[in-house]
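Next up: just one chain, as C-alpha cells, the form predicted alone.
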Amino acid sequence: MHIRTFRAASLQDALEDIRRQMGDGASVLYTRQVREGWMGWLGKTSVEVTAGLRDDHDVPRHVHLTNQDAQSDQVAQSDQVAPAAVANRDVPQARHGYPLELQDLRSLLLFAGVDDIVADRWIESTYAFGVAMASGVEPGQWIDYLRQTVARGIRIAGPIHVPPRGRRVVALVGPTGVGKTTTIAKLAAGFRLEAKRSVALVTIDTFRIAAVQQLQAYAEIMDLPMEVVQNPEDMQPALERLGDVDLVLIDTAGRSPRSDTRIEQLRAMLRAAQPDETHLVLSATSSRDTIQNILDGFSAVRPTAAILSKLDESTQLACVLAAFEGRNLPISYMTTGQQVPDDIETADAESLVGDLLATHLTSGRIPQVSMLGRNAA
C-alpha cells in the first residue's frame, strides 16, 4: 500500500486532494485536526488526512451487491457482521466486510460526531437492510438506506394537542440561547392566527428584562393576555387571571443542565403550573455531548417531547439524532429560522434524516474514499 499525508482547510478539501492525486481507490487511514501557529496557539485549524492506495488484490470485491452476492456474502462473512461481533467491539473485521460506500458513510458519521457504537449499529442495520433488497444495491443507494435506518429509530410526538374543550398548559424549557422565546411566539401565532384558538402567555424568565420585553411585544402584536410570574406561589393565581383560554404557553428562563439549584427552581415552578406538556428545546447546532448533557440535566423536569431549533444553521443532524438513541423522548417540532410564525413545522422523521450528513459530502455518489479511523489532535 502506498501511503501519503494531506493537509487541508476541511475534510472535503482533503478528500478532493486525495481523489485528484491518488484516485478513487484511495482509502483514508487516519485523520486528525491540527492547529497551526506557535505551540498550537493563535493558529488556524486544519484537517490532516493520511491516505493509502491499495494494491489491486487488496480491494474488496463487492462494491456493488446483487441479491445473489448478498446471500453468499452473508454466509461467508456471518462471523464478521454478526451483532455479537459489534457487541464485543470486534468491528474492524466487519468494517472491511462492508462495501466501500458503506465504509465511507460510517467514516462520515464518525467525523460528524456520532459515537462509534451508534455508528456501528446504524451501519450494521443498513447493511442488513441492503442485502435483503431483492433488486440489489446500486451505487449511491446506501445513503438512502442509512437514512431509512435512522428514521425508523426516531420517535415523533406530533403537535401540541389542544382539545375542543378545556385548557391546555404547555411549558418550554431548555438552556440559554436555543430560541425558546421565539419558538413560543411561533407556536402562539400558529394557534391564534391559523387554528383560531385563544392563547395566553406566561413568562417566568424574570432574570432577563429583555426576555420579558420580547415576549410582551409578541403578546401585544397578537393581542394575547400575558402574565409575569416570579415565584411558584404566584403561578396558580396568574393562570386563573388568564381565564378560559384554550392554550397557555409558558416561557422559562434558560438553565444550565449542570446547575442542580437552577434545575430545582425550574422544577418548583413547573410543579406549581402543572403543565400538560413540557417541551425541551434543543439547538440542532449543538454537539452530541452537549445534547446528551442537556437531556441528562433536564430529565429532572420530565419533558414529554423535544423541539429541535435552528435547523437552518446546521449542515448535518447525525450527531443530534444519535444523542436521542435509547432515549424515551419524542420530537414534536422543528424550527428553521427567526421568522414568526413561518419558520416552524411539525417534526417528521423523513425531514430530520434528509440532512443526516452534510449535503456537500453526500450529494450524488459517495466518493470511494474510506476513513477507517478518526482522532482529534
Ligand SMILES: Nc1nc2c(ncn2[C@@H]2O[C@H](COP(=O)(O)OP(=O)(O)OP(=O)(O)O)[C@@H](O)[C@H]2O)c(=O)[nH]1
Contents of the next structure:
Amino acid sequence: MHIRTFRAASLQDALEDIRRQMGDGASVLYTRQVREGWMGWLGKTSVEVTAGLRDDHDVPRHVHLTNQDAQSDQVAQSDQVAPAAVANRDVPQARHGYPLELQDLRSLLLFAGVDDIVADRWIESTYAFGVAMASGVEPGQWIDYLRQTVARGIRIAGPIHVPPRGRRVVALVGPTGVGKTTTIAKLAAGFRLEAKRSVALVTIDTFRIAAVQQLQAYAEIMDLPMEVVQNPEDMQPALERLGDVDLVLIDTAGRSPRSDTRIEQLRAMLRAAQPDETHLVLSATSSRDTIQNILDGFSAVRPTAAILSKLDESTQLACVLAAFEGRNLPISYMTTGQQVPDDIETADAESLVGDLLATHLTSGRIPQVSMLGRNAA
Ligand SMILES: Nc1nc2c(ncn2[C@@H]2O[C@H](COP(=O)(O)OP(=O)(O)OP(=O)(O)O)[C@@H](O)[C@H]2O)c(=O)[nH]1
Ligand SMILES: [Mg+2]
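With the form predicted alone in hand, show me what the form predicted together with the ligand looks like.
What follows is the whole complex; the chain from before opens it.
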C-alpha cells in the first residue's frame, strides 16, 4: 500500500487534496488535529490526514472461502490474487496470496506500529479462521475476523477482587502522568459509593507536595482515611492505622522504566506493603517501544494486571495490544476520560479490539467524516 500524509486547514480541504493527488481509490487511515508554530503556541490548528492507496487499485471482488477450499489449498478470490496455501508457514511469501483486504489490513497493522512478526501471526490466524468459515467471507468482513483473532489472545484479569471479609491491598504503579492518581480516585469512588465498601488511600508519592494534595482532595471529597508514607519501614504502621477497611488503594510516584534506582525504591515500598494486587497503568496513547520498555522495566515490581488508560485519546490499540502478546499480564480496567468517577470500565476483549485500527479500508473509497474516528475535526 502507498501511504501519504496531507496537512490542510480543514478536513474537507485535506480530503480534496487526497482525491486530487491520489484519486478516488484512496482511503483515510488516520486523522489528527495539529497545532502549527513554535511548540504549538500562537499557531493555528490544521488537520493532518494520512491516506493509503492499494498498490493494486482494483477493489477486490467478493471473496468466498469454504472449508472445501481450505482442504484443497485452493482459495477462490479476486482474479489478481494467486491462490494461497493455508498450511504454508512461510508467511512472507504466503502473504502475497492473501486476499487484498487482508493484505491491506496487514499494512495497516504495520503502519499502526505493530511489529511484523506479530502482524504476520495475526494475519495468518485470521486467514485460517476465515477459510474455516463455512459461510465464506464477505467483502469488509476480514476486519471482524482480525478483531476476533486479536481478541482471542487478550487476557482479561477481571476487576479488583475485594472479598466479603478481610482487607485487600492494591497498588497502582506506572510511568509519570499516565493517570494513576485519577484512576485510584475512580476506583475508590466505585468501591466506596457504588459497592458501599470501606476504602482507604495511601500515597507513597511524597516527591511532590502537589501529588499528596491531589490525592488528599479526593480523600476529603469521598471522606476516606488516607496515609502518606515516606519510607518502607513506615508502611506497615500506616496500614495498621487504617484499620479494618475492605480495600486499601496505594498511589505511587510515576517512575521511568529506565531508572533502575527508582524502580528499586518502588520495589522496596511494595515489599513493605505486600499488596495482594499490583496494577501497572499504561497509557493507550503510547508507542509500541514505550509500552514494551514499560512492561520490561516494571516487570521487577511483579505487576499482577495492567490498566489501559486514556483510551479516549487513542485512535488505535493495535500496537498496544501487540505489545502484550506473549506476556503473561492480564488487563483489568480501561479508563476512557478525565471524569472521576465515571470514566472507567472493567476491561473486556471485545471493547478493546473495537478500536484496533483507526479505520479500515471501506471498499477503496474515502469514508465519510463520521467514520474518521475520535480525532476527527
Ligand atoms: N484523556 C484522559 N485523560 C486522563 C485519563 N486518566 C487520567 N487522565 C489525565 O491525565 C493527567 C495525569 O493524570 P494523573 O492521575 O495525575 O496521572 P499520574 O499517573 O498520577 O501522574 P504522576 O503522579 O505525575 O505520575 C490528568 O490531566 C488526568 O486528568 C483518561 O482516561 N483519559
Ligand atoms: Mg499521581
